[in-house]
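Presented below, as structure tokens, is a lone chain in the form predicted on its own.
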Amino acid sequence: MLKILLMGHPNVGKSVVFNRLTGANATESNYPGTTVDYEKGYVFIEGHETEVLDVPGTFSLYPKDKAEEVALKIFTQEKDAVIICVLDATKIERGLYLVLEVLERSRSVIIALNMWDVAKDKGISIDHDHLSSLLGVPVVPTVAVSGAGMKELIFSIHEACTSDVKSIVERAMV
């Protein structure tokens, strides 16, 4: 079975983004901390069971504290997950230190930046297509309390999926 991740900053709505994937009611709260463990729901992508951990927030790959240490242990036991780094689209540069160790560790990635209508009120402007062709990810702009970008993000995740399943194909006939 397909297994997302959900990684990212404490207070970037990763609750959020799970409960819209998931239609759960994970808690969601405006504190460090909200979630030391994970939460686990289900959604169906292209008619395929999908399993997605709404992972405890973390700086780092690199934990100082419980929830980081919780975080790397999932991140680390699930190789083959996709992982969808949850970024605070006001705060983008906070958050790509994450993105660039995961990037590191050789996975399939997509960047979800949310709290985009934020960073638009805010006179924020940020060029996603060109940031997706610099890191080679998918990034794809998110409001997810309004649910705005969930489908572009799902349909992400698919491709995220076929060119996954195609890399794996291509490898094994060589």
The other form holds:
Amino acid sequence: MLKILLMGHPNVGKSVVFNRLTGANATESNYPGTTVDYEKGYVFIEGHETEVLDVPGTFSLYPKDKAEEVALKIFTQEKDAVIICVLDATKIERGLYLVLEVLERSRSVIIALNMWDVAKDKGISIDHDHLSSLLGVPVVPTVAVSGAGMKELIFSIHEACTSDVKSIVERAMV
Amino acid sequence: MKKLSEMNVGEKGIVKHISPSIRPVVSAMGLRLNETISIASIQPMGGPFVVSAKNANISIARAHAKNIDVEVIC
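What would you give as the form predicted together with its partner chain, now that the form predicted on its own is on the page?
First the chain shown before, then all remaining chains and molecules of the complex.
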């Protein structure tokens, strides 16, 4: 079964994306050995049941606290899972740090540029197509609270791919 | 050039040095070399320095702020 991990900084809307993806089918589960919870749910994508894990928010893959340790543990355990990196579009730069860390570990990634509406209101415009071609992975603008972009996110799951950080740097230099 | 921990509220500067030991921690939060920052607030009772950088407010512990050098612009 295909698995999806929702990863991102704390407070970027991972759980909202999670609830949008899984709907009322969401269940909560306790991760053994820690006090920090992660959530697990299911979504049907093109007829296939797909497991979605809502990973605790983490700034990087170098854990500084219990929640981040859980995040790293899930990340390393679920070797074949597709990673949806949820980014706050208003604070895109620091979110990309985590994206690059994930890509460095050769994982399949899709980027959800969440809070797209807030970014627009703040006058921040992001060329997501260009960003996508620079990074070599799909970039989907989303507004999880309203549900905008969620369909596109689901439809691009199978386009998730790995990307070589060295060639990203080369493309960015041009 | 002064330490981040010596800056005052409203002061603006460019990050010039971050101790290697704390670099992974603060970089992940969005504070990086050559980044223009300003001090949004300094929390009392030994609380953190709230630094504004690139649309984001980042809380930096005082212990970390001592290990960051900033070139003050204004």
